[in-house]
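Only one chain is shown below, in C-alpha cells, and it's the form predicted alone.
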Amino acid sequence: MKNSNPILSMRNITKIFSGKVRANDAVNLDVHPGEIHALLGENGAGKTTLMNILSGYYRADEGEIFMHGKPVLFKSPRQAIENGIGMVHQHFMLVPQHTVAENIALGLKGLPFVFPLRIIEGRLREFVSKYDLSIEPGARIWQLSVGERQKVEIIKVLIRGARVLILDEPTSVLTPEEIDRLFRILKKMKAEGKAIIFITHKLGEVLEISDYITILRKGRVAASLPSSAIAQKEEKAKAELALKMVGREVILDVKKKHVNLGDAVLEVKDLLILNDRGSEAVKGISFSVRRGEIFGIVGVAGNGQGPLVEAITGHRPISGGGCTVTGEIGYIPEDRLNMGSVPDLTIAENSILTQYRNSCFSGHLFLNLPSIQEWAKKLIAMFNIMASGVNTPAKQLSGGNLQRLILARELSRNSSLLIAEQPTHGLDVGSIEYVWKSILEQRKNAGILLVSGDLSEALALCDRIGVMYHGKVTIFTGPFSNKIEKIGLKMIGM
C-alpha cells in the first residue's frame, strides 16, 4: 500500500460555499491501490463536499487532483469515471420502476443499439460471480432490500472501470448480516488493488476494515495516520478518533435520571396495518407510552416499523383496531430531507413547518417575517445549528445539522408525543451524543417512541422495548443488561 505510488492525490482543495463559508480548507489526500482509506469527520466536516469535488459533481475553488501523477480536472461525473473514480452514493440513484440491467445500462458508453441488455446481463453476471453479489438481473429496483440497491450502485461503477471506489456511509442502513458482506466484497476488490475511499461515521467499523484513515474537522485535515497507529483496545481506539474528529472528549454513556412516569399518551391496541401491495404489514399488535417514558421499536429493516409510524402519524390508514394520541404529535422522521424539511426553503421557513399558524408568526393573511427568523435565531443558538444564516436554504445543511434543525423545531413545540425515528442515522459521535440528550431532557415533559435500526442505542435510552418481527411485537422491560442476546435472536425471528 504504501510502498507504491499513490493512484490519486489531492492538494490543497479549497472550497466556499456562500462566498464565506469554507467547506475544504487546503486538503491534502493521498490514495494508494489496494487500500482501503476511511474519510472521518462531523457532519459539515467537509468530507461529502471533498469527494463531490473528486468526483466531478462540483469544482475545486483552488487546489489540484493528481491521478497516477498526472493532473485531471473533471468537470462532471462522467468524466471522473471515465479516469476511473466512481462514486456510491448515501442516497442511492437508481430508477425504481426499471430493472438492474436497465439501471446499469443507463449512460454506459459502447453498447450495441440491437439488444443492449443482453451484452449488459452478460457482463453483469460476471461481476456477480467474480464478488459473489447474488442479484438477479431482471429484478425491479422497488422489489430489492436495500443491500441489494448498493450492490447495484457497486456493480455500475464497476462496470464502468472504476479503479477509486467512494463509499459515502454505505453502512448507515444495512443489517449486521448485510454489512459483513459488503466487507466481504471490499476486502476482494482491495486484494485486486483496487482503492476505497470509505466514508463513515461509524468508528467500530473503521477500526474494522481500513489500513489508512484520513480525519477532517472545519474543513481541514486533523489527523491522517494509518490504522495500526491507533491504540489496539477498542474502546480506547473509539476515544482516540472521537477526539480527533470533535476536538473534545465524547461520552455515550447515558446516565438517564429518574422521571416520575405519568397517564399513557399514545394507545395502540390490536392494530392492523395494510402495506402498499395489500399484505399486512402489522399484525394486531398492542403497546402504549406513557408520559416520562420512551418506548423503542426496534427489527430489521422491513418488518413493520414503518407503517406503524405512518399510521400513528396519520400517513397510512388503519385496516383494524385502533391508536389514541393524547395532545400534539412532535414527529422526527427517518427522511430528513424530504420528510422532515422542505429542501428549497430557509432555516427560518423550515424551522416554523409544524407550528406556522401560530399567531406569533402569521397574521390573517400574511407571515410575520422578521418574528419567524428571530425564533430561527434562537433555534440556530440553542441548538448550535452551524448555518451562515437564517435564510441558508435547508438543503445546504449538513446531515448533522439539518437533524439538529429537526430536533430543535419539534422539540420546541412542547408535544406530549415525540415520535423519533432513526434520530441518530448517518451522524457523528459529537451529533448522536446530542441527540440522545435531547432526547431524554424531552422525556421529563413527553411520552417518546423511539424507532431504531441501532439496538445499542435502544438499549442506552429506552425503559422498555418492543421487538418486531414480520409485523408482530414482543415487549421487553429493562434493565437489558441479562437480556440482549434475547432481543437479539427475537430480531431475526427466534
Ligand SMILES: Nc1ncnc2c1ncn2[C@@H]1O[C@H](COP(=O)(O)OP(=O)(O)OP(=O)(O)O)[C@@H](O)[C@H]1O
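Under this definition, the rigid core comprises the largest set of C-alpha atoms superposing within 1.5 Å between the forms. None of the values given here were measured: they were computed from a predicted structure. Positions refer to the first chain, counted from 1. Compared with the form predicted together with the ligand:
With the core held fixed, the Cα of Gly204 is displaced between these two forms by less than 2 Å.
Comparing the forms between these two forms, the C-alpha position of Leu167 differs by less than 2 angstroms, with the core used for superposition. Shown in the overlay between these two forms, fitted on the rigid core, is a CA shift at Ile297 smaller than 2 Å.
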Given for the second form:
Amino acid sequence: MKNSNPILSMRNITKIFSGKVRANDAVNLDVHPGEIHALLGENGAGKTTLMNILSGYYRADEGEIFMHGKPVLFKSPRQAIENGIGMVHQHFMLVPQHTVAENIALGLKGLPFVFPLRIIEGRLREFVSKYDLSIEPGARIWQLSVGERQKVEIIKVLIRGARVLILDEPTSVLTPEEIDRLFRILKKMKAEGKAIIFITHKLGEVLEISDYITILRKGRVAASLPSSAIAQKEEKAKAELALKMVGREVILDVKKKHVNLGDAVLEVKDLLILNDRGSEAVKGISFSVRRGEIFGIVGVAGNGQGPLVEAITGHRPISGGGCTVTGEIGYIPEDRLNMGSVPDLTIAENSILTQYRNSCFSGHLFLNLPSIQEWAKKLIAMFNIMASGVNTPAKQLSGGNLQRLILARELSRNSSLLIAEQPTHGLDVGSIEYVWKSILEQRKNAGILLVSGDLSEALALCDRIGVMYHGKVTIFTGPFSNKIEKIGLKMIGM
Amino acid sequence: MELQTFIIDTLSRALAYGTPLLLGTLGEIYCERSGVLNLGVEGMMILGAFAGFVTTYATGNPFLGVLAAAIVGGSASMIHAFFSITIKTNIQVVSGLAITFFGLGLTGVLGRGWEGKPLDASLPIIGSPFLESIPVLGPIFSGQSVLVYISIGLALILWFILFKTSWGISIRSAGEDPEAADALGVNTSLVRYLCVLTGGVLAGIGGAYLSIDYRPSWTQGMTVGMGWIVIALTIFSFWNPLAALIGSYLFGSLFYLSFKLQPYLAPELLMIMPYLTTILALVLLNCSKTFRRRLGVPAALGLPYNREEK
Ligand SMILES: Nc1ncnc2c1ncn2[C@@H]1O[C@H](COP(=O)(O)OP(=O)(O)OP(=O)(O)O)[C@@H](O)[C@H]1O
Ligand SMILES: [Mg+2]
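Complement to the form predicted alone: the form predicted together with the ligand:
Expanding to the full complex; the earlier chain stays at the top.
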C-alpha cells in the first residue's frame, strides 16, 4: 500500500495566529488511499489547525497542498469538499434545532429545489446497507446522543463524496460500544480505498486501528512512521509514542499516599431525580464522600450520571430524598465550552469566574484587574497552559488547553467538595499525568467526586467506586485489583 | 344584523390594515431567520411610503410607485446589511435604530411640500359580482386592493420556501448556526444579505401600500409605529410566515377596534409600542440560551459571523 501514490500531500504548511502563535511550522503530511493515518500530539500541538487548513476552514500562511499530485488551493470549506475532503470537527458542526435530514441536506449539491428532504431519506438507506450507519432522518439533533450525532457528521461527509475523511478526536466523547462501532465503520471505509486521518489522544486506539502515524510537537512534525515500526508489546509501544509526543517519559502510574479521612462533605440519601422527559433517571441512591477520599462514579453514559451531578450542583431539582453538601463545591463540568467557560471572555476573566467576589480580586465596587492578571499568569505557568497571553479570548485555546484552564481555576479554589466530570477527556498523556497528580493532591483538603467514563482512570485514582446502571448504584471499596471484572459486569447490568 | 355588519366591517378593515403589517413581518421573519436583527423596519417603511407616493404622484402610475418603494426600502436595508454582515460590528441594534431615525427625519424634511396633495391614481381593486355574492366572506374580501391578495400569496410562498426547499434550509441554518453552514460551503454572508434585502423590499412595499392605497396621501410619520408592531409580530408569530398571516390580521382588527373603542381605550397604548418592542428585542437577544431555544429564537440572531475566529 505504501508504494501507491499519496492521495494527499501537505508540504511545508505554516500557520501563524495573530502574528505570534506558530500553530503549524513547516509541516509535511502524506496520506495514501486505504490508509488510516493517526495524527498525534500534545494539547496545542497544532493538529486541529492543520486539519482546518486541509478542510479549507483556515488559510495557510505558507505551504502547498497536493491532491493526486496536483496542487490545489482551498479558499473555502466548499472547495475542499468539492475536492473530496471532509472533516468531522472536534466540536460538532450540526444545527441542534434542525432534523438529521435537514443537517445533511444543508449546502448539498444536486438536490432538487423543492422537497429536498425526500431524496435524503432514500440516500440514507444506502448508508445503512453499506456501512451499517442507521439513523432516523426526522429526529432533531438535540434529541440525539453524542454517538448518533457523530454518525450524522460522518454521513454528512460521506454523502458529499469524501475520499479523505478527517476525524478530530472522534472517540473522546463515545462509549466503548460506540467506539467499536465507529472502528468497524472506519475499517469498511478503508477497505473501500478511502483515506482516513484520525486524531486521538488515546494511544491504545492508535495501535489498534492505524496504519501510519504522524506526531506533531509544538507545531512541527516530531515523527512520521508506519505503525508496524512501533514496538510490538502494547505497554512499550505506548511509552514509545508518549515519549515522541511530549519529549519526556510519561509515567501513568500513580502512587497514592495515605491521607486521613475527615468528615463527610457530601451526603446523598435515597436520592430521586427525574430527567427532562419526567421519568426517573436516578432511583433512590445513597452514598457519601468524605474529606480525603476520592469517590468514583463510573458507568456507561446515560445511566443517570449526568442528572446526579446536575442535582448535586443545583442545576436540577431533586424529586425525593436528600443531598447535603458541606462547604463550597468546585466543579469541572464535562461540557467545557458552554458550562465551564465563557468563550468570548479572556483567559484572565475566565480564571476568576467562580471566585470573582474573593477579596483578592475585587474591592467593594470594582474588580482588581492587576491582581487578576497576576493570578491568571500564575495559573498559566502552574498548569502549563499554552496561550499567547492572559488577554486572549478563551475560545482561541486548543481543546485541551481550555480544559487545563478550567481545571486550574477549580483546583485552586480550595473548595471542600470537588466534582470532576471526565477531567481528562481530550487531554494528552502528559497532561493526564499532571491532572491525576493534582486531583490526588487536592484530596488533602477536599472530598472528590470523580465521574469518569474511563474505567482505568477510576481504578487508578479512586478509594471507592460506585457503578451506575439504570439509575441505581453499586459501591465497591478498593483495592480493586481482584474486582475489576465484577465492576465491568456491573456496568452492563450483570 | 347590527352585529354581523360590525364583524364584517372589522374583518374587512383588518385585512386592509393588516396588509402593511404582514408585508413588513414577512420581510423581518426572513431577516431574523437568517440571523440579522433589523430594528430599521419603521424607517424603511416610511421611506417606502414617501418614495411610493412621490413616484405615483409624478408618473401617475401606482405600480411604478410600488417599484420605487421597493428599491428605496431595499437600498436602506443594504446599509444595515453592510454594517451587520460585512463590517461584523456588534451594533446591529444601533444601525437598525439609526435607519429608523434617518428615515423618519429625512421624509419629514423632504415631505413638507407634499402634505395634503391628493393622489388620483390608485392600485386596482379586486372585486366581482360573483365574489360579492359569497355570504360573509364576499363582503370581507371584495373591494380590497390587489396588494392584499399579493401579500397573502406571498405569505404562502415564503412559508413554502422557508420550510420545504433547499434555500429554506440554508436560510434557517445561517440564523441558527452560521459556522455549521459555512463549514458545508454555504455562503452565509450572501444568504444574510439576500434575506435583509427581502426584508427591506417588503418593508418598502408595505409603506407604499399605506401612502398609495390605504390612505392615498402623504403625511409626515404616517407609518405611526407600524414598523415596531412588525418587530413584535415577528416574535409573536414565532418566525413563521403562516402565523404572521394570522397575527397581522389580528393586530389589524385590534387597530380598527382601538379607533372604534377610543373612548374606552387609551390611544397611548399604541404609542409605547416602539419602546416596548425595542426592549423586547433586546431582552430576547440577551436572555439565556435554553430560553431562546424553547421560544424558537434563531440561535445566532443578532450575532455577526467571523470565520477565522473560532
Ligand atoms: N483561532 C485561533 N486564534 C489564535 N490562536 C489559535 C486559534 N486556533 C488555535 N490557536 C492556537 O494554536 C495552537 C494550536 O491549536 P490547535 O487547536 O491546533 O491544537 P490541537 O493540537 O488541536 O490541541 P488539542 O489536542 O488540545 O485539541 C494553540 O496554541 C492555540 O492556542
Ligand atoms: Mg484539537
